[in-house]
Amino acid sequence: MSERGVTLLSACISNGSFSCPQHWACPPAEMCDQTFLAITFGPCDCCSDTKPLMNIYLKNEPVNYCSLCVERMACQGLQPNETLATLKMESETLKTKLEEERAKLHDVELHQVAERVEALGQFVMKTRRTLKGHGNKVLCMDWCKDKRRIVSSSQDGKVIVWDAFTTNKEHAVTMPCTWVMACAYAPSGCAVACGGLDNKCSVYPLSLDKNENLAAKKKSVAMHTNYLSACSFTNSDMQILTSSGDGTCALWDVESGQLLQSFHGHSADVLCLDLAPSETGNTFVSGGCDKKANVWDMRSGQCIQSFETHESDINSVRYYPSGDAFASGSDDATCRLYDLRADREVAIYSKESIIFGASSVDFSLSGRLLFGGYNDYTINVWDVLKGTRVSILFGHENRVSTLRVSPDGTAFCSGSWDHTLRIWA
C-alpha cells in the first residue's frame, strides 16, 4: 500500500483474499468505501505456517511466503561480512552515483530552450457532450480507433460502450464484481477488455446486435493474484498487457489465455501502464505505489529504464506522441515529463496553488499540450515546452479519475467520480 497514512480500513474479499481497488486515503471520521487493505492470509508455501503472506515470484512462478521466509531467502548466499543492511546501503550508494552521472549531462532546462518558441494563443475548450448512465464512480475509459465510440467502466460493476456523437449507449455489461478499474478497446473495434476486483482481465466480443448477451461470450484471459489496475491491447487483438495490485505487469495471449511474459520490478501495487506509440513498439511504461516509473522491454521482460523522482504514488503514465518521452501524474500534485534519450526528468508541471493529486494525464496529438485530471475536480492544461498552465477546465462535480484524447486529436474525454463522462473540444 501507499506510504501515506491510511486511517480507515475496510476489507473487500475477492477470491478468498483481500484486494485493494484504490489507494485514496480518507479522513478519520469519513465512513466510505474508498480505502481498502490488501492482505492475503493462509499457509506459507515454504514453512506451511498460517500467517499473513506476501505474493512474490520465483522464476516467474507465483508463491506465497510469510515475511520470515522471505527474509531467510534474501539472506541465502550472503558473504560472511554481508548483511541486508550493508547491501541496502551499497544499493543506495550506487543509486546516488547514477544520479550524479545523470546530473553531469543536465546542461539546460526545457523551458530555457523553449524561450524562443512562440507562446500559445487564446485557449478555449468546453464540454460538448455529457455521458450519463453509470450508477457510481467512473474509473476508466478508452477510445475506439473509429474516433467515435468510447468504453467506460465504473465502481457500479458496469462496462458501457457509448456513441460519443449521439451519447447513446450501444452495449452494457454487468461484471461479477464492483470496482471495474480497467477497460480497453481492441484495435479492431470488435472487442473490449475489462477487469478489477475479480483479479481477472475479461474480453467481450462486440457485434452489431445491440441486444446480444455479451456476458455469454466472455473470455477470461488474464489472472493476477490481486486486483487488475490497467489493461491495454498491443497492436493487435491477439495480445493484451495488464498491470495489477500484485506488483506485476503481464503480457497474455487472448485466444489461449496463456501468459507470454511477466514483468517484475515494482515493489508495490502497479497502478498504470501505457504502450509505446510506434507500430513496432516493443516497450511500455508502468507506474505505481512505489513512486517509480519503469520502462520495459516486452520481448525480454526486463526493465530497461527506471525513474524515481515523484514523491508519492504514480497514478497515470502516457507516452509522448513521438515515443521519445512520457509524462506521469502523481498524488504529489505534480505531472512530470521524462526524456528517454536523456534518461532523466526534463520538466515538472506544478503550481503552489495545486495541492491535490493528478489522477490521469494525456498529450494532445501534436504533443504541445498536456491535459491533467486532478482530484480537486478540475482539468489543468499545460504547455509542455514552457511548463506553464494555459487553461483550467471546470465542469465535473467530483474528482477526475480518467482522461483520454481522441485518436484524431479533435477532442478528449474525461471520466469522474460524479458518475459522468464529458467530451471536451
Contents of the next structure:
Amino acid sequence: MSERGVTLLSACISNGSFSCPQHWACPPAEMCDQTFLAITFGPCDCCSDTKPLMNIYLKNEPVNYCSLCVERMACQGLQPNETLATLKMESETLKTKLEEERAKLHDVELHQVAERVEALGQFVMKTRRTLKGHGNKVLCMDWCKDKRRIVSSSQDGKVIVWDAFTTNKEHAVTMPCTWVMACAYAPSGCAVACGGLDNKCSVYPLSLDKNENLAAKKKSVAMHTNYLSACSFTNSDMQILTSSGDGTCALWDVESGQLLQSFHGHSADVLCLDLAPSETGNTFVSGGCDKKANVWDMRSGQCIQSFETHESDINSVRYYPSGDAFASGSDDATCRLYDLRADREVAIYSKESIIFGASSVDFSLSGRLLFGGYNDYTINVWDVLKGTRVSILFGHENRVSTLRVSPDGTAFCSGSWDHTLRIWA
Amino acid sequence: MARDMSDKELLKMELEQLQKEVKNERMPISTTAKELADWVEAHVGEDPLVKGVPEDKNPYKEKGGCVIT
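Having gone through the form predicted alone, I am curious about the other one (the form predicted in complex with the partner chain); can you provide its structure?
Starting with the chain above, the whole complex follows.
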C-alpha cells in the first residue's frame, strides 16, 4: 500500500534511510529532524499508542497517525535496501533497454523513404492581413471552426476576437490578470476560454450583442496551483483540457467546473498540449520544461509514451494530421517529429544558422509542411518528409509567440511580441 | 504535484513509467515512415498552402483598389 494520496502537514521527515523509532521521544529542550507541528495528542489510529498525532488523509478519509506510523507507511512501497541510488540505477538500466528496443526498429530514415516523393515548388507566402489592436505582446491565438474568426490574448490582459477576413474586432474582454498565456475557441464558436497568471481557465460565452459586457458572464472552470500555460476544448464545448506551470495537465467539465481527470508525470512546468485528431481516439500530447513530450490516455490518466530527445524546454507540440505522429518546437532551436507507432523521434528540423528557440509549430492540412515561429522574429517553413527548409518568412518585429494554421488550411496566423497578428497565405 | 514530491518519489514514478513503456509495441520505421509519406501524398492535393489557391478564390487576397464613381 504505497498510497500516493497522503497529504502531510508541516512535517519534517528525513529522506532516505529509515530513522530510529525513538526519535519522536526527544528530550523536550531539543528539536530534532522529527519535530513537527502536532495538531492533536491522543491514541494513534494505527498503533494505538498515545502520542502527538499528525492529521493526514488516506484515500480521502481523515485519520490521525503518529509520526512513526506515517513514516512506516511512506516506506511501505519500498523493498528493504531500496535507496535513491538503487532506484536511479534501475531507472538508467530501463532507459538503456528502452533505447535499445527503439533502435532495433530504426532501420531507415524518414527522408530516405521520402526520396521518392515529389519535391515542393517555390513558395510565395506573404502577409495578407495584419491585425493591430493589442497594446502589448500577443501570447496566444486560436482559430474558430468557421475558418475566419480568431481569438487572441496578450500580456496586458486583453482577449480579442477578430474577423480575419475584414480585420474587424468583434469582441474584447479585459482579464483581471496580466500574461494571458492561453486562449482557445470553443468548437461551436459560441465561447472562448483563456487564462494565465491567474492560475485559472475561464470561459466567456460570446454574445451576438456587441454591447453586452462579456466579463459579467465569465465562468471559472479550471484551478491550478501555478500559471495556466495552455488550454483546449475537447470535441465539444463541455470539456476543457489545461496544462500548467504546476507540472500537471487536467481535464475539466465546463458546466460544473469539476476536475474529471488529472495527468501527472512531468517533473517541471508543462508548457503546451495538443489533442489528437478526433478520428484517432482519446489521447493528447504535452510538452514541458523537463524536455519531455508525453502522450496521455485521456480516460485513464496514464502516460502511454514519453519522448526525451530535446535539449531544452519544449514550447509547442502539435499532432500530425493523421494522428500517427507529432511535432515539437523547443528552446534548443530545433523542431522534431516523433512517430508514435515506431515510438521514436524520426526527424530533426534544424540549421546551424538557426540559434533561437522555436516557440510555436503547426502543420499544413496535408502534413507536408511544418510552420515554426521562432524567437528570432522569423517563421521557418519545413518540408516534413525531406527534412529541409523550404522558406523563411520575415515580417514580425519581435519574437513570434504563437502560430496556427486555419481549419481549412487556406492560411495560417502568427502572433508576436510586436503586438500584432499576421495572416499569411 | 511534481514540486511537492521527494526525489525518491519522483524516481519511483519515473521507474514505474519506464517499466510500462518498455512493454509498448513498436513498429519499424520503414513501415511507419512509408505510411506517413503515403498519407501526405494522398492529401497534398487538397492542401491549399502547398498547391496554392487561385487568386480569385483566395479569401485573403487583397481586393483591388477603391473605385470612386
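None of these values were measured; they are calculated from a predicted model. Positions refer to the first chain, counted from 1. Each form is matched to the other, and the largest set of C-alpha atoms that superpose within 1.5 Å is called the rigid core.
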Quiz prompt | C-alpha of S364 off by 2 Å or more between the two forms on rigid core | solution = no
